[in-house]
Amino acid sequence: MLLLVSPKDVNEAIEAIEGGADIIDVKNPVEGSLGANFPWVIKEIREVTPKNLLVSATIGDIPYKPGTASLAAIGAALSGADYIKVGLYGTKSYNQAVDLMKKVVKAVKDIDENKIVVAAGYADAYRVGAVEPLIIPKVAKDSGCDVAMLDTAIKDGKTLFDHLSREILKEFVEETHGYGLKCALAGSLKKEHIPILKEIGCDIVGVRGAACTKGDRNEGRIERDLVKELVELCK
C-alpha cells in the first residue's frame, strides 16, 4: 500500500520526502478538504521531489463546472503534477459526475496520456449535498479515470470510518479493482486506521493531519518522523 502525504509548501514536501512518502500530494487546506494550491507551489515541489516519486495535486472541491475543472486540471498537469485529483463536491448525480470527469480526462490525457486522473468523492457527501460516495468507482470507470478515491468533505474530527464501515469500504475497494482501477482512501485517518485499510486491499492511503504535529492539518506542520511511522504501517 502506498502512502500519499499532502504538504502545503516546499518545506513540508521535503519532510514528507525524507520521511519516505510514496506520493507527494500538493494541496491547500485553507481552501477546503481538497483545496487547490498555486501553480508555482506545485512546480517548486515537483522540482525538489526525486524523479522516482510521483507528485499529486488537487484542483479543489469543484462545483459542477466542467470547463472550469478542465482548465484547472491542465494547470495542475502543466505545473508538474503526475496525479490530478478532482473533488466532486458540486456534482449532485452520477450523470453530472461522469460528465465533469470525462471532460477532465480528455483535457489531461490530450496533454500527456501518462498522467493519472483521480475521481474523488466524499464519504460524508450527505452533509454537503455531493454525489453519493458509493457510485464513485462506476463514475471513475465510465469517465476513463485511473483512480477512484474517497475523502471527507468536512474536517471536524470525524474520520472516514465514522461515515462508512469497514465492510462498505471493502466493497468499495473490490468494486474499484473489478473495474481495473486503483483505489485511494483518505479522510482524517489516524495511525490505527492504516492496518485496516491495508487488510481490505486499499492501494493508496492519503494523510495530512496524521503526519502533522499535534495531529492538526491546519495549524500543524508535516514532520518526517511522523511520516516514517506511517510508512512502516503501510509495508
The other form holds:
Number of protein chains: 6
Amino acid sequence: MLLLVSPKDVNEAIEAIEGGADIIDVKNPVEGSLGANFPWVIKEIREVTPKNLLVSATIGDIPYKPGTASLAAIGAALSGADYIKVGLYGTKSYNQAVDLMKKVVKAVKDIDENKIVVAAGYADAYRVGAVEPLIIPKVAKDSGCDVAMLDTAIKDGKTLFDHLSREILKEFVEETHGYGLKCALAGSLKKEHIPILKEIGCDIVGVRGAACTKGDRNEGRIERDLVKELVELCK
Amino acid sequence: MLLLVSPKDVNEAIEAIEGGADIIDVKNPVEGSLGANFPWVIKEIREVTPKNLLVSATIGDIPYKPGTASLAAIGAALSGADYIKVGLYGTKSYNQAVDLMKKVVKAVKDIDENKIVVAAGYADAYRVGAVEPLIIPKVAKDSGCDVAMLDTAIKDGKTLFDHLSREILKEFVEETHGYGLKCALAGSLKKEHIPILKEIGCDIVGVRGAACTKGDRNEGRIERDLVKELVELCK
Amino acid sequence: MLLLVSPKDVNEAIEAIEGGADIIDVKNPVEGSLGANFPWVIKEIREVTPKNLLVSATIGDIPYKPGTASLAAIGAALSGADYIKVGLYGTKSYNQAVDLMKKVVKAVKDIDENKIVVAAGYADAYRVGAVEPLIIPKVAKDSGCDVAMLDTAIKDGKTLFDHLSREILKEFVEETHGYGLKCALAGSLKKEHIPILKEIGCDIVGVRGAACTKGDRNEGRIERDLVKELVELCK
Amino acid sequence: MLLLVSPKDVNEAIEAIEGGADIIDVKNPVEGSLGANFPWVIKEIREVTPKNLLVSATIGDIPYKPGTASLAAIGAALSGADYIKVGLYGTKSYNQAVDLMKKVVKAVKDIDENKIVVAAGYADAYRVGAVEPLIIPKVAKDSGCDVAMLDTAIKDGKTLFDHLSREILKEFVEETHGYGLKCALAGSLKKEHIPILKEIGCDIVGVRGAACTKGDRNEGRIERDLVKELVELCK
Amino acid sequence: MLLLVSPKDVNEAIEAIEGGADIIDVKNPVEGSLGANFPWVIKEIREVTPKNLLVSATIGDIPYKPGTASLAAIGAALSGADYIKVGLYGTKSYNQAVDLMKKVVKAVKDIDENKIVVAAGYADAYRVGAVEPLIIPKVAKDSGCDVAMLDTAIKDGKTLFDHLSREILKEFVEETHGYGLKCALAGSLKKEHIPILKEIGCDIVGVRGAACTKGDRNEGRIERDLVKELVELCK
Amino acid sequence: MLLLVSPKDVNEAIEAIEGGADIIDVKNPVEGSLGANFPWVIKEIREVTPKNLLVSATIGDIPYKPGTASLAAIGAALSGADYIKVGLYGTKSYNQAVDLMKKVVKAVKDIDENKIVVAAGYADAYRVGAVEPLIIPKVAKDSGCDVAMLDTAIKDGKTLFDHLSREILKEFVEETHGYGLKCALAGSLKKEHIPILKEIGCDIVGVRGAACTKGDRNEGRIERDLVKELVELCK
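Okay, that one was the form predicted on its own. Can I see the form predicted together with another copy of the chain too?
Zooming out: every chain and molecule, the one shown earlier first.
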C-alpha cells in the first residue's frame, strides 16, 4: 500500500520525501478539501522531488464545468504533476461525473498517456450535494480513469470511517479492483486506520494530519519520523 | 476598434477569419456565458488561425477558486490561446476579484509575458451575485491585467445596453484607459451598437449573434460576409 | 414482463383491470411523482380488484424520516396494498436510503411476510437532491427489499430514457437481477419504450399516460383497449 | 390537568407509568421535535401500558403531504396508539393545515371513532416556516380534531414561554375550549411552568426533561419519583 | 361599503375622484403589491383630492423592521395620507406583526390621532413566507390598528377568492367587527366580487383593474364611468 | 476630523454631548448594523442636543425599495435628524443604489436643502449580498448625496480594517473628496484606528464601542471621558 502525503510547502515536501512517502500531494485547503494549488507551487515541489516519486496535484473541489476542469487538469499536468486528482464536488450525479471525467481523461492523456487520472468523491457528499461516493468506482471505470478515490468534503474532525463503514469501504475497494483500477482513500485518517485500509486492499492511503506534529493538520508540521512510522504501517 | 468573434467550431472559425475578424474567441456556452472550451478545441482553432490574429479563450464563469483558475489559465495558454479571458462570476467583491486575478496574471505571465489577461465582469452581475461590473477597471489595474471587459451573464435577449447606459459605459471605458489598459465590451450586441461603442472609445467589441445568419447565435452560423460588415463598422 | 398501471380513481382502476393489467397502482400525483393516496382510496381499489392481481400503493416522495415512512408503509399495507412503493426523495445518500428502507422493510414484513417492498429512486434525482439512481439496486439489496425501481421526479415531458441511456438501464436491470431482486421501471413511458424494456430484462413496466386517451395522463382517462395493447407488447 | 410523558424506551415508559403519568407519549426526537417512532416500538409500549392509560404517538414533523400523513396516522393507530399527534411543520398556512388534518381525521376515525386526533403547532413556527401557532385552535376546530396543541420546533433550550406570553397562551386555551376542544401544551417545560399552565386552563401538559434525572432530556432518564412530583403539581 | 381605488398618477386620481371613489389609494406596484409611492406623489394627490375624501398610502411590502416602518409611516402621514397601510410581508408571525404594528400605530397617532392605521396581510402569504392572513384581525386589535385588511402578494391573475373561500372571508370580517375594527379587502377583485363582499359585511373594497379600461390594471387606465359603476355596486 | 457617536438612549446621548462629540447618531442595532430607531427617540435626542451639534439618524439596512426608503428618510428628517444615513443593504448594484439614493435625496432636499444625505455601504457587503463598497463614492456623487460612508454589516468583532486595507480606504477617501463630497468611516473602530483615519483624510469617524466602558458596545455604556479622549485624537 502506497503512502500519499500532502505537504503545504516545499519544506514539508522535503520532510515527506525524506520520510519515505511514495506520493507527494500538492493541495490548497484554503480553496476546499481538494482545493487546487498554484502552478508555481506544483513546479517547485516537482523540482525537489526525486524522479522516481510521484507528484500528485488536485485541480479543486470542481464545479460541473468540464471545460474549466479540462483546462485546469492540463495546467496541473504541464506544471509537473504525474497524478491529477479531480474533486467531484459540483457534479451531482453519475451522468455529470462521467461527462466531466471523460473530458479530463482525454485532456490529460493527450498530454501524456502515462499521467494518472483520479476520480475523487466525498464520503460525506450528501452534506454538500456532491455525487454519491459509492458510485465513484463505476464513474472511474466508465470514464477511463486510473484511480477511484474517496476523501471527506467538510473537515470538522469526522474521518472517512465516521461516514462509511469498514464493510462498505471494503466493497468500494473490491468493486474498484474488479474494474482493473486502483483505489485511494483519505479523510482525516489517523495512524490506527492504516492497518484496516491495508486489510481491505486499499492501494493508496492519503494523509496529512497523521504525519504532522501533534497530529494537527493546521498547527502542526509534517515531520519525517512521523512519515516513516506511517510508511512502515503501510508495508 | 478590433472585432472579436466567437465561433463554436473550426468551420465557423474559418468563416470568422475569412471575414476579417481580429480576434477569434473560443468559448463553450453550454458551461455559461464565458464557459471554457476544451484544450483540443483551442488547439485546433489555433492551428487554423493565421499567426497574426489573436486566439482568445475563456476559462469559465469562474468560482472564487484562485488555484483552479490559475491552472485553467495556463491550460488555456499552453493550448495556444494568446488572450486569456476570466469570467469573474463567483468572486463577490473587489477583494476576491483582485486576489483571483493577481494569481491568474502571475501564472500566465510566468508562461509568456506577452499573453494578454482579461478581467471580465458582467453588466448584469447583480442577477447572479457576481462582483459589481463598474469596479472591474480598478480590479484589472490593481491585479496587473491588460484588459477590462464586460459581457452579460444571463442570455435572455437583454443586451449590454439594457443593463448599463451609454454614459456609464463611456465612464467605464475612460476609467480603463486612464489606467493604461484596453477595454472590451460584449453582451448580445447587435450591429447598431457598434457605432456607439466606437464613439465611446471601446477597443474591442465582442460578438457572436450579430455575425450569425438570422442574427441567431444558437440556430444560425457565422458567415464571413456578416463578419465583413461588422469589421467595416469597427474601422 | 408485467404491466403496472396507475389509475386515478375506481373507474379507471376497473378499466385497467379489464384491460389485463397485472398490477393496479394507487398513486396521488398531487403530492408528487410517487405521492401517496388515501387509505379509503387504497381500500376501495383493493375491493374492486380480483384477488389474483396485485394492488400497489406509494407512500410518497418520502423525506428522510424513517419513522414516518414506516408508519405510512404499514398504513398502506393494512389498507390492502400488496406492493408498497417508497419514493426515496429526501434521502440524499446510500446510507440514508438504506437506513430508511431497512426500517420500512421490517415494519411491512412484521405485518405480512408476503408483501412486496419496492425501493424507488428517480432517474432525474440530481434535479431534486435525491439519492443517486444507479445506487438503488445496492440500496434495495442491502435493506432487504424485493424490488428496485426507477421513476422520474419532475414530470415535464422528459421520460426515463431522456435521463438514462438504454445501456445504463440495462446495467441497472442486470445488477438488480444479480442481487436476486426484481426490477421495475417507469417515467412518462410511451408505447415505443416497452420493447426496449422487455429487451433489457425489466420485470415490471409502469405506465399511466400511455394507457390514457390521447396519451394524456392529466386530461385523458385510462381505457381498457389501450391497456390491452400495452399488455400485448409486454408479453 | 393530565400529565403526558415522553419516554424513549420501554424502561422509561414503565417509570412513567409507575410514576402516575396519564398519557404515555411515543416519540422519536432523532426525526424532529414531533418525530415519529417505529410501529414495533409503539406496539411494545402499548403492551406494557395498562389499558386505562392512553398511549400517544406522533406521526412526525409532517410535510404538506396529506396522503403520506393519513397513511402514517392509521399506521400509528393500528400499532396501538389512542392519541395521534400530527406536527404541522410543512403546512405553511391555515388552508394547508386544515386540508391535511381533515384527511388525517377521516383516516383515523374510519379506523376507530374513539381515537383522539391532535393538531400540533409550534410556538416558534416562524423559525421553520410552519403555520402560525395561534391559528391552530381554528385549524383543529375546522378539521374535526379533538385537541389543539403547541410544542416547540427547535430544541435549543428555549421553552414555550420564551416564545409566547402567558396572556397569549391563555387566549389560546380559551379559544380552544370555546370550540369544545381540549388543549395540550409542551415545549421544554420545567416544573415551575406547571402551576401557570393549570391556572390558564390547559388540559394536558407534555414533558420529558422535567421528568428526567438532572432535568436533562438527552443525558438523563425518566424516573418515577420525578414523574410523581409533576403529577402532584398537575392536580 | 366604501370604494377604495388605486390610481397610478394624478390624472387617474382625478378620474377616480370624479367617479365617486371614497378613498384614493397611492401605491407603487413596482416595489411590490403594497409598494410605497414617493412623498411628492402622495402630496400631489392629496392636493387634487377634495378634503372630504380620504387619501390612503401604503408604506410597502414591509420587512420586519419596526424602526424603518415607523419612520416610513410618519413620512406618509406628513405627506398628506389619512390612511396608512402597512403590508405585513417580512413579519413571519403574530408576535412580529404585533411588534411592528404597535410601533407604527404609536408613531402615527403621535402625529395625529385621527389618522387611520391599517394592518394588511396577504391571502397568499404562504407563497412569500408572510404572517398567516387569518391572524390579521387579532394582530390589528392587539396593536391598536383601526382596520384589518387582506390583499394578495403575488399578482398572477389569482384573486382574493382563489386563495380564501367566501366562508373564511366572512369569518374574517366578523372577527374584525367583533373587535370593533373596520375591514378592508382587495386582491385583483372584479366587479362580480363586490356583491359578495357587501354581503359578508366588508367595509372597504379596494380595486384597480376593475376600474380600468379593459379591466387591465397595467395596460388600461382608470375611467370615471367604470368607477361610478363600482360605486353603485357598493351602495 | 469630526467624531460621530452612537448612543442607545438619551442618557448616553447626554454623555456623548458632554464628551464633546460632534454628531449624535441615533441607531437601533436590533434592526441591523444601520437599523432605524423610532421617531419618538430621534425627537427626544434632538431635544437634548444643542442646536449647533448635528443629530444623525439611520433609516435602516434598507431593502431595494426606493418608495419605502424615501418615506422613511423624510420621517427621520421631520423627526429632527439633520443627517440622514441610508444603509445600502438590499441594493445589489450601482444601478439599484443610485436609483434608491436619488429618490431619497429628492425627498429629503424637498423638506430642507440643508439636511445632509449619507450613502452608506458595507466593507463586508459580500457577506450579505449588498452593493460593492468601493463603488459607494460614485453612487454618492451620481445621486446627489453629501457624504459617502462605510460601516460593517455583520458585527462579529471584525473591524473595518479587517475587511479593507488602509491603502484601499485611502483611495476611497480620495475618490470621495475628488467628487467634492465628505467621507465617513465606521465599523467596530477602536481608539488606535483614529490616527490612521485622520491620516488618510477621513472627515467623520463613527464609533460606539470605543466610547463605551470596557470597550463593550453591548454591555458597556458611553462615558463622557472616553468620548473626550476620542475627540482629542480626532483633532
